[in-house]
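One chain comes next, on its own, written as structure tokens: the form predicted alone.
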Amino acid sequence: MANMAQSIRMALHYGETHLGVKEIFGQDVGPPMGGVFTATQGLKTAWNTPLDERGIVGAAIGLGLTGTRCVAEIQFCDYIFNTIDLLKLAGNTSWSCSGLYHLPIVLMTPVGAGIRGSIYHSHSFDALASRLPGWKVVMPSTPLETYGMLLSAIEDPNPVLFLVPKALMRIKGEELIPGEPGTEKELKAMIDAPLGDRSQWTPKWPALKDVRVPIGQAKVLQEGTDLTVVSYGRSVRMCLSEAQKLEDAGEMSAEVIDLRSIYPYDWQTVKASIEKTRKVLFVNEDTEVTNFGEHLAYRATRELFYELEAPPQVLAGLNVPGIGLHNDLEEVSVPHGPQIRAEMFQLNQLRA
């Protein structure tokens, strides 16, 4: 089974041979390392810039202003900071022209806690990426989900940012994506570098297929009766385990949502649940104040506060400025199994 980092390689591959993607660049994504996640690795129109976010998202806007598929990257998302004018420029593009012109450009970039990345390679990006408008914002959490919602992205006539889980990079998923060989010794041998000189090697790409999943369409991933778990990338797996243990203990039945967009974000999906099971948390590892999930918490109030029997409720990251690089100071600085699993159960005792 691919890992996320493949799933990308595979999903950019299909792109430019299928789908029109004519320019991937960001630093380090061409020749000889293809990424620091090797996730551009063997890629034909993959090439290197300088170290520069603000020139990275400043190209990309040219080359979506003429036609041209691109996707570009920024290595971490630590670093997009410095380009939210550029950002905002670029989502304003085919509002302020009455839809005159369009930007086909897709941006990449790892987000997130996970990789003992410490304070300058651990931050979030979602709620900030919420507020941009004119873009699409995306974070799959599974290999199979990320190629598929990548070539869903590609292909949009307007400006999506991908965001991915710098912890999942190297988490192998449980679903093949078509055309991917059985195993993944196969797999590895076909389409990843060797270690030490690159310069004669070439990658024998599987034969993929287009598969596609819909941006803006979330995805239950399991059924419940006595609350919602509304989440996205990382947390996504935790809160299905955390879920799946209660349920086998025989504490509660909680309905687990992947909300996959972040924006165009599935509120009928939600909604649904949400009007099933009276309660609703919602969990992310960005910081707590002004978080994504308290938007959400804010429209369930407001659209179902009759429907609920108790407050709706956000787990996410401290408010903290960075994340420490030991490992208890990152466990506790987002959300983790534990705490996932004791908000659950207290939610579950609450009334309105």
Second form
Amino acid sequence: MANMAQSIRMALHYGETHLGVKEIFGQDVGPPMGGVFTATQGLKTAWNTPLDERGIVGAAIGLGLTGTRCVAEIQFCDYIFNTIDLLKLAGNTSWSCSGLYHLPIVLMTPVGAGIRGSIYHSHSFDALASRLPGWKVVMPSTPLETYGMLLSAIEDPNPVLFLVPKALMRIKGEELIPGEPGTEKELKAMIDAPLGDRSQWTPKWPALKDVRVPIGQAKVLQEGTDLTVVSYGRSVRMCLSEAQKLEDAGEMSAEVIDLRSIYPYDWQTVKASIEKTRKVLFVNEDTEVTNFGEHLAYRATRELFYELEAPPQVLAGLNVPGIGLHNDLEEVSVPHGPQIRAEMFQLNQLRA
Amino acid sequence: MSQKLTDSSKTSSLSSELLVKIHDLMVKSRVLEERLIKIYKTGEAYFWIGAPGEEAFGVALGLLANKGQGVEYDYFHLHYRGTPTLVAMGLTMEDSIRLIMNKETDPCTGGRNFSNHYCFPEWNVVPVTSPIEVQYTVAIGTALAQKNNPKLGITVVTGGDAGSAEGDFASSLIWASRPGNELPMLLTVQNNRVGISTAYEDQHGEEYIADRGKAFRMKTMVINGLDPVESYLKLKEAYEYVRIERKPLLLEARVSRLYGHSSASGANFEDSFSDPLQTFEKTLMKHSILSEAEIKNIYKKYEDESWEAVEKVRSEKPPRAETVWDHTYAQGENADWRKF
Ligand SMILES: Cc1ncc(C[n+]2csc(CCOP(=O)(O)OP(=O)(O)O)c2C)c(N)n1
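Provide the structure of the form predicted together with the partner chain, given the form predicted alone shown above.
Let us now look at the entire complex, which starts with that chain.
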């Protein structure tokens, strides 16, 4: 069962061999390291760029202008902030020239807390990303979905920001990626670079298949009737785990939706669920002011006001300048099981 | 017209046919820009920014282009003073006027952007955008795509002197000169010694901006961009070097800013700058390549053309408000969240 880093690697390999990816680049992305999370090890077209995020994003835009499919990486989203105007530019390129150019580019970056990364390896970027019209923004939560969504991102004719929850990077999936060998050990032997000298190493890629997770489609992870929880990335796994426990304990029946795509987002799935449960909680770990969950809560209020039994709720990261290193500081700053559970209880008790 | 004009500082020379052609394009560009200014001043446009004073350099840059679409041809990452280059490449007055008047027919932006924010995919002219210097980082990407192309297309970038303070300028020097991975980039700086109101001396410790390329073992040139002969000859050499060697070159050209920064500062003629067109015309007359009457006729031809273009474009439709979401995404995909 591949972990997320391996699934990215396999998707990129599939992209290089089947979908026309010509350049994969970023800081430490090429040999010998293959990415600080090993997500780009062994790839034919992966190379190391200068330590220059603006150069990376600019290069991706330029490649996109020539129609060259590329996947660029910003090592941590904490370091993407100095490229904001270039992200704006990528987002407005097609629009501002009335469609004369499109940018078929993917920009990946690890996001979020959960690896004890302190102030500058724990930032989230989904709220800001949702303010970049022209980009598609996605955040998968399992290795298989990462694989399928990355293939969709690569083939999309628009710029796609591929946010990878870094705390999930090493978590093994529960489902096999089609083509992946049956055991973790076999996969590792095939595609993980050896320690030490790697100069002679080449990966043995499994015969991978084309599996897609379409951009813009959410997934109902657990069906329920009492309330709806909508989340993505790392926190959706936490929401699911809490919902399962509450279901098992007979406390409540919560429907859990993995939004997967932040823009364009799958309102129809969310809406149908809210119409059924009449209560909704939006969870993510970006800071709470102003948060993408607030947009969804606003929309729920606006469109479903008379069907709601309680005000839509948003549980997000505290509006603090950073994630403190100490465990207690990190735990209090972004939603975890206990906070999610408490919110669910509270919401379940509310009646309009 | 067999006489040749010899540039005093060089042994090479240009044929009088070419000189006449360069002059013609410089006049066309100037008359067009002056027409754009008038359009602004009569309240028919919101904003003007453009390139009077950069014609000698800009026309040569456009004339020497290997023009076409795709990586086999040269890419152009221009800033907001690109009219002379594009006039030399074939820009029509009508299209430039459609852009400043933000008409539905504006082929570059469909009424969405300022004057001089051109975009012509058929000539690899990628969208001009307002944030200063981003074109230097974006250009890295087109040059990467051209690096190994046997057809020898190159990437050309233009920008101002003040803009070179941005990190993107340094980015382009670094990325263009990685040993073994040099990029075919003709990086140019049009130095008019001012950025809006900030004097060159307030910003630059370096005597020549081009010298910054030397630290990257880059070939550099400082040229008189007010002199069309020098501009043409030096740019020819620069293009050839980048095209054949597949290596970057940083070229700084001295230019003028004849009508101020933009309409925001009034767009009035400033005689503190020297006018490359007047100087060139004196030389052409001195060498009997063109007479005063002939020169007047050229202006008249373009005055008439510009006026006819205005009359025509004026009656064209504005963009429709309901198209505002169009092209946010490719292939007509809906981008309006209200419709998801
Ligand atoms: C990133 C950015 N900062 C500021 C501005 C506002 N601005 C527009 S032009 C300009 C001056 C540019 O001067 P220079 O690079 O010398 O070029 P010139 O206009 O003189 O040709 C400034 C500050 C901008 N457009 N983009």
